[in-house]
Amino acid sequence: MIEGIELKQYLHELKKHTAYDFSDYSDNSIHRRILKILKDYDISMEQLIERTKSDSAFVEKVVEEITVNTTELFRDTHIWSAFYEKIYPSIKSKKFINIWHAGCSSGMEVYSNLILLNELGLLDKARVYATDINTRMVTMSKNGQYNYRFNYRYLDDFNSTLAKKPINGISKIDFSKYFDIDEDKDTMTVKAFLRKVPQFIKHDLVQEEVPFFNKFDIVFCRNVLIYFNSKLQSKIFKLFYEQMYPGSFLLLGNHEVLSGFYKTKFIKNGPVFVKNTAFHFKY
């Protein structure tokens, strides 16, 4: 077990000697992950602090352990159906569609989104930014290469959803348009025309200024805020609110909700939160 004072001391040293500040993350979440690090590396808290002070490569591994990087292609098919059927058609007349994936992890959510945009003929309008604190995840996102056997089932799941309720006459997406598949190597690689669309940027949502000047029509931030305490969540809600156009859409994780002051600044509509009271569609 780690005493609370030991955990706070470590987070203080991490902030002092590196560019990372996890002091406002959920105590329970941080506690579990630090325990795992101590066990995996078979080191004491004192040794962890010393390595953190002197070993930048080790720090990046610690950050990978602390941050959560679970995602799949077309995760939660009902959400993507809503974007495909309702949300994107409601803003298709815009000259540009600005999208921010905050905490993009390995990029699978980003590419799922780009596939939908292309199927709707909106890819040329999309200006897509994707950020993550984890250097390895940003690199993986740029490369767009994933495990084939594990991930292809999620594409099948989405096509099964389409088959039950075709959208704009489309009941199945031909995913061979979007991935180069090598079954022998168990890889599926996003095709170059899709990989060149998003800008993937290493960015600390907690500490750093937003690395672009755009305001956004859609902000994806799924299963990130759940690991923050209420104070930090409010800070990020403020950031999103200021970066979003009126009537724009915010997608959070299934178990994440707006709280405090910013709960009054968005209205829940289907799977998304809409800034202010501008509605483009009704569920």
Second form
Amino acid sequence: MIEGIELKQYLHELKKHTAYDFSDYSDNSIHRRILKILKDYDISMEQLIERTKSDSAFVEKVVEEITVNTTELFRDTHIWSAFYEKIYPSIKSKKFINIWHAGCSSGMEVYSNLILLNELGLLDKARVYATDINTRMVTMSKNGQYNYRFNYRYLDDFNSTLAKKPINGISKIDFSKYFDIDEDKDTMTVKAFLRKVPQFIKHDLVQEEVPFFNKFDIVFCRNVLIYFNSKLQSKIFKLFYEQMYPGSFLLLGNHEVLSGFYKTKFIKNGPVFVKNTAFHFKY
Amino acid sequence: MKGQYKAVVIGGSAGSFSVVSRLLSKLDSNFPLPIILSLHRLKHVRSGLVEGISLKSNLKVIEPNDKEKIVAGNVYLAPSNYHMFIEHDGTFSLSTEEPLNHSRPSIDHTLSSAAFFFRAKLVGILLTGANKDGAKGMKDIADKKGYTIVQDPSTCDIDTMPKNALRIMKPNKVSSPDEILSFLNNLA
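Having gone through the form predicted alone, I am curious about the other one (the form predicted together with its partner chain); can you provide its structure?
The next block holds the full complex; its first chain is the one shown before.
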């Protein structure tokens, strides 16, 4: 257990001495993450607070561990099926398709999405930005190298959903087009033609201005907002709303929903939230 | 008993689906408390559990969204691939942080957070299962003076989970599924 007052003091010092502000992260989750850090580093709350004031390399490491980096290739296959079958065909005539992955973690969903765009012949139209607060994750995303045995099954999962219900006559994606696989080293590496498409940027959604000027057709932000309190969630919904074109798509995690004022500014349509306009799709 | 408790939380793993199904099919449809379920799922069979449990349930079964408020009379099932917690304001919060005891959802996470929120007003029940998840959570409920029931190992498909709990805590009761059912119906 950490005393509430100590936790508040830590968050206060973090805000004061670093570029990070976690004071509107949800109480329970920040409490758990800090407990884990105290245990992993075998330090006291007092020591954590002291090192936060003076040791910026340590702060970076702690931030990397506070943030959660769970992701998968084609996580929740039904969502990718919807993009493949309905959403991309509905916007394929656009000159550009601007996409933002906010909180991209190790980049697996960025590449899952690029594979679908390539399958649909839309890769050249895609302008993709992917951001994460965690420097280590941004580097990993750029490298596009993952553990093969653990991750390849998620590609098989997507192919089994396609096999059950082919989309546009396609019942299987040949994933060997997209990855170099080294079974001895147990790695799968995204091929260069995909890796060069996205711009991966270290960016703190909570504290920093958005690092681009354009608006977006699709914003992916999956299982990021669950770590924020309602007040901070509303701030981020506003940010997304302002960065999105009318009729564009916001994809949250499977069990995340819009709340408060911005709930009325989007319409839930199948797995996506569509920015409210006169223009409606039915999925 | 009536009015003494505010929620029931149930953890289960291998073999628990049929026990939970049976409990929910026999509970009074006016059961007055929220029932919070943290059940392990088979890897790669991520969907279908809520439908399976709903089939025979007299109560509405929901996989809650993040920040959803707990409402009495509903059954809440930890969504696939998420940990489910009770926050300090009585809402659910979800997390995709690393598996605990090789599990996400982890029973310990749900039980411990419920113990901290409901304290003595919680009934914690641990059912059949094949690992050690849930033991720590049951101990937390007992430490907060909540009421604890562990399924009688002799009635379990796999008794590892109840036995692991019994090793570190002493529940108020060790019961068969039928005894658990009559205990719950007495709360109504």
